[in-house]
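Just one chain is shown here, as structure tokens, and it is the form predicted on its own.
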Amino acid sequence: MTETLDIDRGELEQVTGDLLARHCDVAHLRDRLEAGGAHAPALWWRLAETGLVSALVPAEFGGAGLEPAHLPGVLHATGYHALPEPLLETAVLAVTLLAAFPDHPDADARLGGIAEGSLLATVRFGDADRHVAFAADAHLVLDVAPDGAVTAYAADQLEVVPAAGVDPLRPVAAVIPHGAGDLLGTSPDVAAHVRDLAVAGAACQLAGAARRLLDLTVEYVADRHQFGRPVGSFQAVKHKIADVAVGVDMAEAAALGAFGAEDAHDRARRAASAKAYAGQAADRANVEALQLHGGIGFTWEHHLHVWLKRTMSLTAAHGTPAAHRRTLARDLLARIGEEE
């Protein structure tokens, strides 16, 4: 990584923080919990007006031209934010997708119109989603098939059948196409580059969301008392405390360092280590999370639930972590058998 991309990056997971710090707290998370619905437009229109919309879509169509390498702190911050904003379906996959072929009479529109943060977008890899993020708010998905085509389909050309989600601010919906849909182009390299952006980009919030369960859990201890001391002040305690920040580091080190890497096979793979090590790190710091908190975990009442559920669904997004580590140990053995 160069100096200047460092200082990028740092610079755009702060602006993110902070804005969402103020705008997508534990209030505003509530609210929407209480609305029935995850998607605000008032907080899109915030993420749109910081430039964080915009950030990936080539300047020629209004936007800032950046690179994914900028975005591995900005996904990772709506991690730990629990964002219920489709930031990565829209900003990422949909706008390379669309950039990939600018040609398309249509291209200038639709990147126009998620620059501007007028158009939701979000992205199917056809028949192996089953289930599709945020695709009841998105007013555009497109269809990557295992070829490489790519489809867009407008809301009216699709049946959306919501489903029973763990995660009611992450929803997910079955998508049925009607009709053929609007064809883009064929790439299977532009597929394989989006689908690596998936698997990497829900790693990095997924490492997000340990890394506040962490951070809660660390408060909760440091306040929580018994027999005269902080619950956090025991061994065991802190034995626990201390597996789970080892994972969460190690799972954001993976995440951070794969997301817009540019190697294609070297890409892949990484993404795949990332979203393994993401789902351990989670899994691990929900179990403890929970226990750690006692019976106040379990309740609808303390905002603990959020993450838990958070890092549930993004685990199974985009490939579990079982699926990730069988592909890299194809991945392995194949290269082996090649060098013998």
The other form holds:
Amino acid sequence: MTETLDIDRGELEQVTGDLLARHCDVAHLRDRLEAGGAHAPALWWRLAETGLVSALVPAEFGGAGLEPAHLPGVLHATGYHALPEPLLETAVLAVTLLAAFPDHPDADARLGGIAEGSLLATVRFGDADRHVAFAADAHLVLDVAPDGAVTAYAADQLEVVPAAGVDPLRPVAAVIPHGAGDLLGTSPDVAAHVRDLAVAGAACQLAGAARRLLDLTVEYVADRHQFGRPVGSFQAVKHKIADVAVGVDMAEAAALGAFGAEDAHDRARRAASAKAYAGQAADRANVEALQLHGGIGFTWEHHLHVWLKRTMSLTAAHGTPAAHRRTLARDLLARIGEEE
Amino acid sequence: MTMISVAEFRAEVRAWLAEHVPAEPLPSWTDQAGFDQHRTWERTLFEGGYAAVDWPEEYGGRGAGLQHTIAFAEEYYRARAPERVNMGGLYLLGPVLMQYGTEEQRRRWIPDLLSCRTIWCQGFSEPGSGSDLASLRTRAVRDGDHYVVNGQKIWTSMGGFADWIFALVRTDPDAAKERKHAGITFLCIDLRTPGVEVRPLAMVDGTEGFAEVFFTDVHVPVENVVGEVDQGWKVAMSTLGFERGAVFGDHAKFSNDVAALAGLVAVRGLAEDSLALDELGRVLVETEVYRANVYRLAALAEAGGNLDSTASINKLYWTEMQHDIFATGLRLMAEDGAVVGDLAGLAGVDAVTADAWRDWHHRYWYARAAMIFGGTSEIQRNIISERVLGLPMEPRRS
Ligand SMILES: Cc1cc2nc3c(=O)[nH]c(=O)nc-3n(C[C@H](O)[C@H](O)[C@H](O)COP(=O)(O)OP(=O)(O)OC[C@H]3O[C@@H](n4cnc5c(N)ncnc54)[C@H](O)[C@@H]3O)c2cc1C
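Would you generate the structure of this protein in the form predicted in complex with the partner chain, following the form predicted on its own above?
So here's everything in the complex, that chain up top.
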């Protein structure tokens, strides 16, 4: 089991990385920025064609029936390439929710639609969640209430109020439903699972985006010369980059290990830790990347800002580092209280 | 031996520890009486077959895989068993002998090392050679079937309690004119040999945790050379790789420390204080991330991957994490003017928290030292940036 997992996982990561390097390159991102919209149907079709969108869809609904544990590398790649598409939201979160209620009369149509690439979906975590990613592009919004009730809303059953998010390629919005929606069912376990997937998934994306900031910076300082030598040969520069590298590497260890972890209690703790740490590490990467690029990094023309903004957006997504730290601390205090 | 499952092994270890771990925590190993008690404990551990579960059976280990090794360490710390005192032997020399030692050397040194009949210390640093280790000057001149050693080592951890030292000595000073890393040899020396003088050095907290070691015409048999003569730099780098790399399972130690910190937060009535929660949350996150890293590296090692490039990142991370844990503790105690010493008298303090806090200062200072020994944090940053990331080298004279 673990062996095939490793093989599939490595292969999926490779396929995703190659595909995104070709079709979600800087030219594509620029194009989307100019166009003023993140999602591009042609790119989404490619993702669907490759099987990435249907990877977690159960076989009986037309998918590959893989486990979330197959996908952390894929999510990392979406951060690395700043993919402006709801892959985490549709292919992981929505699919997991829909597949949890397979007897619902619309399960087939919805999962089938996702699998073939014609249905975009996103997830809202209760009405306090004002940062629903890709809501404006979604045909379906699934709401996960604090009590575990999961409700589906079609696009025409809700109003989307865009928030002034920092990252135009990962647009966020508040979602205000008009009616009662379609209750899929209520399950605190499913809700908790999907929340953990969102948290750990965002951590994987964040680690990927931070890795890109590191790579861009390493590349730039090796190339840029001042005082007759590459600026990357100055120790003050190197040491900043080394600290960034430690953060990125450890964020990857935590995030990739947390996504798809099994044991429910451990899973929540690992996801929250990974997200909190990835946020911290990405913040460091963000600050040093711009600093070490100097003036060129501050221009709209240079593409560094794509990842500066992506890391900021993802750091805020699904719980800030500070919020996760507090939750984890409370959880630890409760645990040691129990032991006494 | 085919190994039992991890779960069975864990249960076996847990039962054994429950029966054998001393009920009262041992006194600190930093004086002779405390050290002797730790040595006795190590003997018990050895006789139980738990001195080094991951080592091959022929050398007194259990031949356990990494998952078993991690489970052992998790149980060891969970039981709050005594600190291991033969670190130089167990984590540095042992693995180096597996890699570079002869069969004869392994048979000669490893069993005593595991049972703690011999305590080993590491003689790399000299007064003039710390970060620039390859500039070392302790000389060893061949005289028949012996080397004659003259020179000095310093900051030698546990030097005052050790029986043997593995040292770097210069055997070919001419080679150094070309390249200072050449002509160095890795030599094991019995500290009872005439001409050796060990002078314990008091550390910053007053305890005698390290020492200076002086060599005056010390005769050492040539068969004590590990690896090839004049090729000791390679052996030294491998030693430092072990020193910096992951010790599989030590994340559990840090989780204990964070639990002790949580106990303190609760006792001090800070459980609703958002700053204290944030600080506690931060160090908890750091230890969870470290745990994930240990699991990742174990998986990588099991798949036959090379961990060399991970050692410096690992060292920089865990030493900073460890410092953060202990400094945070002192900060949370700041109302008492960082007087942590003995909490046992405070209302609501359980035994575990009180024990942890009794040596919090000592552990804090050790955390500061860890950012210096085994190559300073700055040296790790040099390695990460130049060798791992491939940034352009600093213009340097050799
Ligand atoms: C508690 C403790 C236990 C120890 N145990 C042992 C032991 O058992 N065996 C042993 O052999 N040694 C031991 N050491 C010694 C330790 O390895 C050295 O102290 C360490 O390598 C640093 O050398 P140094 O003290 O000479 O400092 P220096 O090398 O003089 O460094 C002084 C400062 O300059 C910085 N610096 C130096 N070179 C560079 C550079 N190229 N780039 C950037 N910054 C630089 C350092 O980072 C440091 O901040 C121990 C040290 C301590 C504190």
